[in-house]
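This document opens with one chain alone, in structure tokens, the form predicted on its own.
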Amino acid sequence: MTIRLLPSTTVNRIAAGEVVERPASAIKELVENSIDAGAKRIDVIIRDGGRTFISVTDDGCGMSPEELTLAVERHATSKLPDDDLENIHTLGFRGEALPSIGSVSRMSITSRVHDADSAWLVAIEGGEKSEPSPAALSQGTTIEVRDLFYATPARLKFLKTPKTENSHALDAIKRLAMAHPDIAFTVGDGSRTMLKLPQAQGDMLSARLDRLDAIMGNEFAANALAIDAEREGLHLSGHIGLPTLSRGNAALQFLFVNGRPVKDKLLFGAARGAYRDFLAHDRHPLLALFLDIPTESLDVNVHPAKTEVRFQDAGLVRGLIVSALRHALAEAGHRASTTVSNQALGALRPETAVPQSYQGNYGSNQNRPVMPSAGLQETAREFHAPLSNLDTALSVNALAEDQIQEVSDDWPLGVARAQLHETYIVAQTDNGIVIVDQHAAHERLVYEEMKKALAEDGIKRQGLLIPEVIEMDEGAADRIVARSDELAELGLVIEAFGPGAIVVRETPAMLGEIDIHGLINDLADDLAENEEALSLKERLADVSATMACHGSVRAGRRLNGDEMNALLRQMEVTPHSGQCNHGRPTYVELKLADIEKLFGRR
């Protein structure tokens, strides 16, 4: 075989395979260029999922005819004036996007520099470019991409349905829009608008929250906690959702590094660690975090798609994220998400009512009433039926008049008025009522007390009569030994025992009899994946939660007025008391105005 240089068109198509994986990749690159050009408005048109037509129009600085000619050449860019890859302040910098897209499509670029006499156009088809020619455009740049991947049929046949490709494209645009609330975005197909985000107003914090609320759902802003933390030159900001506002997947978890949206397992591990005490394993919080880090401590030149970064000190970044999230959650106190009361009010509505969140969303059947399911109708009939045994059907522990306290603004959870079914405390606030699950609430209070005691006194350890020697992969053993001090604080005492082996001398007493081999192997996996001893911490948390459950006030126990009010006051001053250990709410608050709506008073 003879070694030869590949033709430039082939080289560009190979590069395009990395840069332009699907239509969403091309759209992301084009929108990033518009942002780097200083645009304040970006309009995107997508047809057939981006296969047949993509258009990105901006009002940025534009390009001259000479710059247009250079822009479609490989590794031609205006974003590295000093050729310094360690000091990158733009989203793009590699000079690969336009030539890569042009090599696998029919692309045209029309651009006009501010105050120029006219716009200019360059066309590229399968990597072959035309000479610049005069064109019509008021300002900025418009890039049109037709027949994407026509020059690489193999990539074309692996694309998903237009609906799926549209979804990926919208996701890429939304991520960029979150990081740049000062830019207006519209996305459509030429006949209808799929996304419209106006330019957010106000300071960066409020503008960013408005943009997040528009993208992540209107419930997010009302249930978001602000993040603002600094450590050793790193600044972390953003917003996270309350534990009671969670999802079944991590789709609404976003990390931005110096304004660049990235997908990093470090974020998911840090979020999991911070919310570990508040959510079940199958629930995930909503969050958007913005990390500003010195450029010399960051490598963004990892992959042509630029969605991955490398941190010089990943442990510092992870520690900042976990501590900032935990601090914000602690500051939230007894607060629970507004969705809890909304769900409760929805459950109380008559069966003929149309759920508010679905009104006007019926397409061609807009005027047809929504009928509840058969199961819900049956439940509603049973609810409205006369009670057959009134004397024993209800268990009400109403407080005597001399036990009733006056409502005070200083008590957000109000004062107790009654106990229902020996399980639920009903309290009155100055503008509504609060219903507390006494067992779930007290379980959280006991658990927080246990965590505080463990933090102050340390975790008790028990020595093994015969130390356990565990052989494993040498790299895994080294990772565990390197964290021996951290593990000792958690009650697990280990030492190195030659290459690829460790010896376990003490274990946490509260775990009792455990599978030491299984625990050590799980720890090795955790340290490799998340750089944290999650397995041990979760086992300790599970034991603590079980002990708290058994040590708390049980459902079915009758409480007097003083006990009910003491529980309410303790909840108000205890962090995280708004949810139990699995993320379920410990109380529901119903505003008087909402209750009046149920009865048609408003």
Contents of the next structure:
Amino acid sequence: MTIRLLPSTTVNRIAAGEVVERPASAIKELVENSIDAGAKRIDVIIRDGGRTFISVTDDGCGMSPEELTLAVERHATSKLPDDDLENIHTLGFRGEALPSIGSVSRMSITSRVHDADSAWLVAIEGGEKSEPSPAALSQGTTIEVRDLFYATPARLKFLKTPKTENSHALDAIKRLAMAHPDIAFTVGDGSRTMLKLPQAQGDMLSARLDRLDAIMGNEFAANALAIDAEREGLHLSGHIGLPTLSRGNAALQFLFVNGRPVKDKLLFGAARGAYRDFLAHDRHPLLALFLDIPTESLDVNVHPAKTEVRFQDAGLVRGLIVSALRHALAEAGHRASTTVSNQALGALRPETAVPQSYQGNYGSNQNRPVMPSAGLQETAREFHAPLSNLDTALSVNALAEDQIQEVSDDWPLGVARAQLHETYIVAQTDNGIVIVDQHAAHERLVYEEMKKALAEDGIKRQGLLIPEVIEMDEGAADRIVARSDELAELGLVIEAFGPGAIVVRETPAMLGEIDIHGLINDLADDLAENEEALSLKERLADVSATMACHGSVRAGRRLNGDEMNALLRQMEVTPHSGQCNHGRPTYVELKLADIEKLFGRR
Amino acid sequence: MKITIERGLLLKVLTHIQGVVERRNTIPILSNVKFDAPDGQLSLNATDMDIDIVETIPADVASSGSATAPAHTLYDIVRKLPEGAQVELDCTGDDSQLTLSAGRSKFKLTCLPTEDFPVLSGGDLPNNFTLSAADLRGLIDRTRFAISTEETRYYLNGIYLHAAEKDGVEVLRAVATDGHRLASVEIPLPQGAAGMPGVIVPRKAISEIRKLIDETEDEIAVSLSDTKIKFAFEGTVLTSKLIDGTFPDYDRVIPEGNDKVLEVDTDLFAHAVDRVSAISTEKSRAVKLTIAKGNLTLSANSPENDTATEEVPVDYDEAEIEIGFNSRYLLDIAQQIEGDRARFTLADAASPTLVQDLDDQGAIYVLMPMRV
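Starting from the form predicted on its own, produce the coordinates for the form predicted together with its partner chain.
The complete assembly is shown below, putting the previous chain first.
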């Protein structure tokens, strides 16, 4: 065998392996080109999951015949005017997409420059391009890709079913569409429209929220908190869902960096950290965050598919996200998501013969209930169940005349009117009713109280008689030692013990006897992944939460009017009182209008 | 097999034995107790594969033989029989069922084959010595509170029993620690114990043997190898596997340079700690000790800023010192001290404190402070 240079078609096919992984990535590249071309409207047609036919049409700036011939050459691009890789303002820049796609499919590009008198067409088949010929097109560019991967049968074999590929393609388009509310998108298969997003109107924030709502499900806008934070030249905006609107997986968490959708575990870690107090382990919030960052402190040239980016200062980005999220959640106070009352109303509708239990089901979307773990449900039921020895028929605890206060609009949670089943407080507000789960609500109040005390007094540390030496790889040990001051504040005192080992001298007293090895190893993983000592904080929070649970008013305890009102007033002034420690709501509010609807009055 | 036995005697043995039998078992035979009746006596045997207990009692044996029956059910039945009843156990003819009759009550219990019953004994136990029951109780009682319950450090889940030397005298020493506190108790080395390996006796074996020797005044024969230990007395034999691990070098954590000595009335101190700790609602239950000349001030506070203080007169002549402890740990140790006065030897707020019973030089307790 002798060494030789590969022919350019082979080179392009190899490049295609990285850039065009599946039809969705081809579509993503083409749509990105359209966005970079300044299009206001992008129409995509996908047939057979993109395997047989893809077409992307835009009304962007278009290309002249000379540009067309160049465009399908490798490393030809209009997007790096100064050859400056440090300052990238466009989605694309590598000049690889068109030749890569062209090398593995039959592609044709028709384009007309804005004020040119005719359109031109270039066709490429398996890497062989034709001369430009005149064609018909009113404005912009249309790219058609047929028989994708026909030239690379191996890739073709690994494609999933058309349905799966189709949904991947839609996902890719949706991500791009979320970042560009000013562009109208349609996606169809030629006969049927799969996605139609009109150009969103209004200022950036409201336009974006409209777009997010259209993509993330129409509960999102009603339950979203706006994020707007700035730190050291970084600007974070976007919307996050209330904790009561949560999902079983992190699929609806989006991060856009300078308009580019990226998949970064930094976001997942930051979200987990910020929502730690409000959601059970297996629930995930909905997020769409847009980060604007100076291009010079960002490296997007990590992978040809550009789904990953590198931050110059990942800690700063993470800190910004966590603090912005926490801040927004704290301001949300006792707000619980409207899905809660909508679901309650849904359960109340007369045609639902048996009101389905919506325990733990809050925030799940549409018809796909995502249930929390069985254990969680069980404990929840245990605490929410009325005591068995109660005569439920008699357990309405209506208030006597003299206990009833006047309704005032200063009190968003209203005035307690009665207690039902010794579990739920019914309160009247000036335009509806509020039903409070007394245990869940009080549990949260006690928990917040404990957190405050812990923050004020500091965490007590129990010294270890026999300091525990833990060996780990050197990088992990260094990461932990670097955080020793922060860990000491959390009650864990450690010191370096030669390379690749640390010694634990004191542990948080409230954790009692703990598996120190397990804790330290978890911490090392956390620090590597999320740069935050999550597992230690979670363990401390778990202990507080358990104590809060035991220290709070149980379901089944009869409360008098003053007690109920006191609970409501406390909820109003306590941050995060809209959900219990597991992210379930503590109260449901039904507006008078909703109730009227139930009775057909509206 | 057909035997008759007095209810009280049978109940006593079953009470001892059923502690070893786990409530739920994946191996059915382990729920059963095995009866063996050669001439004139009945021996009962139960095991959880780690601990094996055999107890032999005199019985009226009409026909010898053996059988197995569910231990907890049997215990429950015998417990409910009237006092003084004569219990007849019979499985002659059909060995798949054991018939228990007493007065007009009759129970038929399903037997499992005797040959399935695991035999744990066997193996050579080269080290033998005897201890008085009171000595063994003393070793266990004053150390077991410090046994760790945290299972990843399995080698702390028991009492470390070993021969040691102190001031030229040979001693048998029991040590337990959970990493926060340590208890070490010693007695003069019994004859034959020299050269014994250091062994870690697991928590469950400790609690079973402790129950068994509660009332006896006999000498206890102890035999051990480096994998098993056997306690035998009055027809009862308990054999247990040992924890296979290395007990940490505890000697190093027993402080020697502590120079601040405090002596206090044990009862006064224990009660004061108990009272003061009532105020702290948090999990860690911290108590602060402020020690000045002749006076100890205990204080605690709650997250809601409730506070408690109590002063206790002490013998103390050094510089003032402040130190925090988990009140439960202090109480645990105070409860072990039987003498009137306890001696605390301290260094500073971050170092281990040594606690001793003035009347009992054989026991020392070490406690790590809590940092507030």
